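The chain below stands alone and is given in structure tokens; this is the form predicted alone.
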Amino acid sequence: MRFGVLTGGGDCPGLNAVIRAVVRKAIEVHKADVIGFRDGWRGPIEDLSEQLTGESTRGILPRGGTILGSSRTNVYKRENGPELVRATLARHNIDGLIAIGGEDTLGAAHRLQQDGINVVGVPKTIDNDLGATDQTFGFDTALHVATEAIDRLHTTAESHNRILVIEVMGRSAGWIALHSGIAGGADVILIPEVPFDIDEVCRLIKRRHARGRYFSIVVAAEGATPREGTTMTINTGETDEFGHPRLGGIGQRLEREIESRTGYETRATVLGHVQRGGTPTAFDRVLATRLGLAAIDAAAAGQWGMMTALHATRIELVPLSEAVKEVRRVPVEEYQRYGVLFG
């Protein structure tokens, strides 16, 4: 047997742990070869490949990023994309692919499966917004990075009596913002699922000042938008191959709005891609390894069209169609539960 593996979309701590687990078990247990495709779906389209071995994957467990590289290439935006993938797999006598990615990578995997190409999916995204799984690897690492940043910014905010706005990732789901904000003791948390009222944000900050707390921490997901419908995100007009706008700028806009409305000195910090990088946490290393082991088992058993998923403490298989059906967002009632902690 021969299997292909690729990593698509944004890089994510834990990707190498999945690759390592897939290769180790494929070779040692299933007596199979593993071909790694470089740069996401661009790899099988352009036949950018290399054989992965125990030696080539040695020592990669704690490394961030992905040894295979990644991209946001969309198979269905490339001329004859699915046919080129099919031809590449046939050229290498590959039985099927293990695709490690988020909603876009796995969405393409689901369509390819429907077109007759064997695929198993592994869920990956720091945003934690994939359906059919309780948590994705990468989220825990990003959460730790964001929480540590908030902890560090608390001291400078208090020292200078400033309002500090921390912009974290989260295009359409506010899991990072909510959990890091709660863990870091933020005074205001803004998420895409609940449009915010800038006047209410300023009221909470002013209330803190009236109580003698002359600094505040505001955590905002990059996709947060105001209730009144006028966007505060800076949309460059650019989109990727999956049609997603390149967001950014909510932190700076909030900085200006809060300072002009309250008169309090306000500064914004954008964490950006630092949330994606670095060594994965122990939790993410273990979760990624478990998902990888289950993925190669599913491929060896011919259970195509499935995705490995975390349900409570168990790793189970779910249909790819369920995973990409809708974005997993923060329930409004969960966000509202924490409202008593704001301000």
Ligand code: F6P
The other form holds:
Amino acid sequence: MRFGVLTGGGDCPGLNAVIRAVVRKAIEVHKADVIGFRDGWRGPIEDLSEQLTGESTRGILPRGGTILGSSRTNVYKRENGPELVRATLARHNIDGLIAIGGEDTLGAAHRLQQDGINVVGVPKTIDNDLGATDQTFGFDTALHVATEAIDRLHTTAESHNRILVIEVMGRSAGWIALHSGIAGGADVILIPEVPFDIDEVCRLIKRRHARGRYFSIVVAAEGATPREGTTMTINTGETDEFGHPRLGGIGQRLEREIESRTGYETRATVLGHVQRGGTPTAFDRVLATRLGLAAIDAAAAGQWGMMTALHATRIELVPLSEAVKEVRRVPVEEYQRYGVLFG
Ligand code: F6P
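What's the form predicted in complex with 6-O-phosphono-beta-D-fructofuranose like, now that we've got the form predicted alone?
Entire complex below, previous chain first.
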């Protein structure tokens, strides 16, 4: 048997742990070869590949990023994309692909499966917003990075009596903002799922001042938007091949709005890609390894069109169609439950 593997979309700590687990088990247990494709779907489209071995995947477990490279290439936006993928797989005698990715990569995997190309999916994203799995690897690492940053910003905010705004990733789901904000004891948390009222944000900050707390921490997801529906999130106008806008700017915008409305000195920090880089946490390494082992087993058993998923403590298979049905957002009631901790 011969299988292909690729990593698509934004990179995420834990990708190498999946690749390592897939290759080890393919060779040791299933006596199969694994061909690694470079740069997401670009790899099978343009036939950018290399055989992966125990040797070439040694030492990669704690490494962030992906040894295969990644891209946001959309197979269905490339001329003859699916046919080129099919031809590459035939050229290498590959039985099927293991695609490690988020909603876009797995969405393409699902369509390819419907078009007769064998694919097993493995869910990844720091955003933790994929349906059909309880948690994605990468999220725990991003959460640790964001929480550590909040802890560090807390002490300097207190020393200078400043309001510090921290912009974290999450364009349509606020999991990183909510969990890092709660873990870091933030005074205000703004997420895409619940449009905010800038007057309410300022009221909470002023109330803290009235109580003798002259500093505040505001955590905002990059996709947080004002309730009025006006465009406080600055959209650069650029979109990727899947049509997602490149966001950014809510932190700076909040900095200006809060300072001018309250008169308190305010500074913004944008964490950006720091959240996606570096070594995965132990939790993410273990989850990624478990998903990789299950994915190669599924491929070897011919269970195409499925995705490995975490359900409570178990790794199970779910149809790819379930995984890409909808983005998993923070339920409004869950956000509201923490309201008592704000301000
Ligand atoms: O999907 C993961 C993610 O990190 C999002 O949180 C973020 O909005 C996006 O990727 C950024 O993508 P890029 O690195 O392509 O700018």
